[in-house]
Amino acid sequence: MRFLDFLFPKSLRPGRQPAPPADEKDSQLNVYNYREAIKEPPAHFSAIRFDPNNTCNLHCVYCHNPRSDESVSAQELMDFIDSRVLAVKHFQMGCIMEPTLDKRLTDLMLAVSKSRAKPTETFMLQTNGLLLNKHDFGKMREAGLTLLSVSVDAAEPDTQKELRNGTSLDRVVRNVRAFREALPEVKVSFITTVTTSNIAKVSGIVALGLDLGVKQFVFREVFYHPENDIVDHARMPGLLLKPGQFQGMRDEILGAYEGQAEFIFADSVSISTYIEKIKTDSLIPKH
C-alpha cells in the first residue's frame, strides 16, 4: 500500500485492487474509542490514524466532527500499542482533528518511532499547516517522518477562508516552504475538499503546490450527512457538486498536469463508504 492507497485505498478506487488482507485493520485511534481499543486482541494494522487531541483551530464549513477538550495521554497511547499492536504499515498523526494544537506532538511521534507501532512504510503528519512552525522539525526527522499532508482548498485567500474559516493561506504557504527547506527528504502532499466554491479554482492549487515542491495531490469530493448535528446545514446543500462535475474536474486536471505530479480523485460515495469501514474497524460510535 503506497501513500495514495493509505489516504484512499485501492479497494475503494475504481479499477483498483486487491483489498488489504482480512486480518489487517485500518483504524482510527482517538478519545472516542481508546478505552475499548486496548481491550481488543493484538492485531496487524495496515494503517493507524491517531488523534492525540480532539479539537481544531479551524471551523471548516463541511466539518462533521464534534469537538472537546479531551485528549489521549502518552501512557494510554503506549498501552494501546503494547497491548494491541503487532505491526503497522502506515501510521498517521492527525486524522479528524488538528494535531499541531497538541504541544506533545513531536514527542508522541518519537515515542511511536521507538515502539512496535513504528510504521514499516509510511509515517505521516496530517495538518492544516497553520501551526506547523511551532513544532520541532528535527524531532520529526528523528522520528522518521516520511510524509506531510497539508489541507489546502484554494490558492487564493478569500476562497480558502470561506471554506476553512480561521485559516491564513499566506501562513500555511510560509510554513510549508520552511518545512521543505528543513526536511527536503520528506514528501509533501496537498489534500483538497472539492465543493462548488472551489471546483473552478483547483488548477491554482496544483500550480501553487508545484511551486512549493509538492508532488502529490488528493482531491476529495465534499460529502454531506443531513442527520449530522455538527455540520453547517445552511451552507452544505449549495456546496454539493452536481453529477459529472467531479469527473469533469478530474479530466481537466489530468489533461493539464498529468506527469508533473501524482494525483488521487476520491468521490463522495467512496469516501463515505470508507469512513464507515474505518469506524467499524476502530470500534468508533457513529455520530
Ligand SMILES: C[S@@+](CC[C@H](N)C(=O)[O-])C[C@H]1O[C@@H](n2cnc3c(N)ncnc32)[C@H](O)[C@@H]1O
Second form
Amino acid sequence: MRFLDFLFPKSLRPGRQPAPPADEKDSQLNVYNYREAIKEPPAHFSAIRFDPNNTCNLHCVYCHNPRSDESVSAQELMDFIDSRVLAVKHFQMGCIMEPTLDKRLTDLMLAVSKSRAKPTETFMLQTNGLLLNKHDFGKMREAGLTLLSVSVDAAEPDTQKELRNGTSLDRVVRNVRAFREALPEVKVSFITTVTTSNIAKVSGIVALGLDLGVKQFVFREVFYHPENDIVDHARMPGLLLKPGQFQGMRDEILGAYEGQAEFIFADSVSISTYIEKIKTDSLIPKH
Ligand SMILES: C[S@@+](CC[C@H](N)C(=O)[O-])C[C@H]1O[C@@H](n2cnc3c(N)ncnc32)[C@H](O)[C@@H]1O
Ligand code: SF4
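So that was the form predicted alone. Now I'd like the form predicted together with the named molecule, please.
Full assembly next; the chain just shown is listed first.
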C-alpha cells in the first residue's frame, strides 16, 4: 500500500516522508479562484488540481459541489502558469467537476504539457468515465498523461446507478477497456466513495478492476456537510458509515487482495481536513 502526493499531502502522512518545502503549494485552480490566484507571487507546486469547466453530466447523491456554465479560458490558464508557476510535481485535470464535458480537454492538456506546468511526476485525469470516448487518446499520450482515475462505486449496475445518478456502469467499463487498449502504458485507478449502500460490495469493484488492468484502488469514506445546499439531505444520513465500518472494509480488502494492486484508503475526517487544506493553500476564497 502506498500513499500518493497528489491525493494526500505529505503533511497528512504521519512519519512517512519528509515534509515538502514550506513554499510548495497544493492548490486548486477553477472558475472560483483563477482571477485571484493569478495575483499571487510565483511558487513551486506539489500539485495543481485544475477544473477547466464547472459542470457535470451526473448528480451523484453525495456530491456537494455547486455548478455553473462558467469556464477558465486557455489564455487564462496560460496566464496563470506564466505568472505563478515555477514548477509542478502533479497536475490533475478535473477535481471538483467533470472535465470530460469540456471539449477543450485534450488541447488544454497539450498546452499544459508544453508549459512550465508540465508535471515532473504525475499527469492525471479524474473523471466519471462516461464521456472518455469523446476525447482524443492520441493527444492524451502526446501530453504525457500518466494516470487515469475513474470513479466507480459498484461492480453491479443498480448500486452504481443509485449512488451515481443514472450512470451506465457498462459504458464506463467499455470506455476504460478502450482506453487501456489505446494507452496501455497509462496507469488506471478506480476511486470509490464508500457508503452504506456499497460497503458490502466493494470487493466486486476490485475484482472488476483487476480484470480490466486497473493497478490502483482508492477508497474514500463518504463525507457529509449538513450545511451544504447542494447535496441530497434526504439520503445522506443513511449513507454515512458507522464507526469502525471503514476500517473493517479496509482490512477485508487488504486481506483478500493485498499485493495484487496498490490500495489507498482515506476516511471522511482526513478527506475533509485535506479539502480544507488545499483550499487554504490555494490562496483563494473558500467555496
Ligand atoms: C467531485 S468528483 C469530480 C471528478 C469527477 N466528476 C468524478 O466523479 O470522478 C471527485 C471525487 O469525489 C468523490 N466525492 C464526491 N462527493 C463525495 C463525498 N461526499 N464524500 C466522498 N467522496 C466524494 C467522487 O465520487 C469522485 O470520486
Ligand atoms: S461526484 Fe463527479 S460525477 Fe458525481 S456529480 Fe460530482 S462532479 Fe459529477
